[in-house]
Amino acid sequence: MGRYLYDGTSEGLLSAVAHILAGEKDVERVTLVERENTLFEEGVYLATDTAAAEEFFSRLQNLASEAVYTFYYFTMAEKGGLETSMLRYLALALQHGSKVNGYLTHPSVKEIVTVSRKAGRELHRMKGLLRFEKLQDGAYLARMEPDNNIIHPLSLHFSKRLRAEDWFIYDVRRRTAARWHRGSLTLGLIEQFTAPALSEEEKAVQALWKTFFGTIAIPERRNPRLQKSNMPMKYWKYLTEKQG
């Protein structure tokens, strides 16, 4: 059984992937994994070759387009272990097209389509939980920590609907944070983090948000496992209407 090791970076996995595809016979017999750079570790390790990720990632999206998305999806989700499933996914990705993802009864294709999903429906979901705050210099923040590393493509739909504010998404959980500023869009760590505080106008917003929320509710139509199906309470913490 064949051993490869990469840099643990997407571009990588896909360099490694396209590698091992062009030289191995059988990918079911073969593992990848992420280099740990110890003394014993056993393996050939494949260096990141940017063209041919490129290549073969050009390659899956005419095709497989939909296994693009899966793939996208799965990055967001910092799975560790799971390189050898990818790897036997993007085989069967090349051989069938889009259909891969419809067979589920391959261990692989079910693991790879199962964790791509979850981090696609917490983006779709964090698209409308997400709340923006006025501080007192006119911009706008907006704080979470979501399961999965969405900040990127979070920050992009933002960026075509709030064109015309100055705003701040915060990874709380992995101190990152994306900025809108005059049009640009900017991403970074973040060492230290205090929050700013918040203007007036502000304030008084979220008083009459908590108001009408509280108001609107029909006690007779409380439904307590749909609410929080549909708002799961892990991210209640940076909602304005679920405060105090």
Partner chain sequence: METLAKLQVLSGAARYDASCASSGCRREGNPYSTGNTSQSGICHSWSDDGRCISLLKILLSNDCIYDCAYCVNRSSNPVERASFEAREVVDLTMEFYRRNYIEGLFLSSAVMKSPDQTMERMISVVETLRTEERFRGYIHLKIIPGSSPELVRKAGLHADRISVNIELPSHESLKRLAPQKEKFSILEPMSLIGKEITESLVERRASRKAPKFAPAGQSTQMIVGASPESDFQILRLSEGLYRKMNLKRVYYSAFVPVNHDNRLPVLAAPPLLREHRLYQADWLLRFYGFTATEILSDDMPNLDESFDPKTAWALRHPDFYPVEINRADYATLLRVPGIGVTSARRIIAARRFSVITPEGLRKIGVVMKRAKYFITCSGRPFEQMERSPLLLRNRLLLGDGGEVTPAAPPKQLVLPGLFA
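Okay, that one was the form predicted on its own. Can I see the form predicted in complex with the partner chain too?
Partners and other molecules omitted; one chain follows.
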């Protein structure tokens, strides 16, 4: 039973998977974990091979394009400890093609698809729940603290929707930011974030939105439990309509 180690990056994961699949016959008997760099760590360390990772990725794209999406969403979840499942999942993907996501009765497929779906769901949710505020210089800023690292696909979504404006999306916990400026998108890290001043009219527009939010609910049908299950409280922090 083989035990392999890799460096914890997505690229490293792909290149390790490529290496293992080339050499091992039965992946169900192999495990793959992130290296901890302790002295007596057991296993074969597979150094990241960028070319091998890329080659594997394009092979996957040809044979199982669905699995590429699943892998992409899986990496957004930033979830450690599932590398062995990913290895087995990818082996099955090469074997069965895009149909692999239907093989939910296989424990590894189930595990990977579940994590990846969850990230996809949060991305979808955030497309609705993100709130922009207008700043003094006319640009818009949105802050968020999602569980998954979704800033990249999320900013792509808004780059198609709010094309005419300049805006930022800031992931407060990860300190990453996306900036849309004059029609081009850049991603980066922000070490020191100071909240810029809001524009004059911002408070007035927010008051209008809060008024709408309050009056659109039917009092006879009040249902805070349903509201919370549809819109978990962890997202309220940056929701304009949920501020005092």
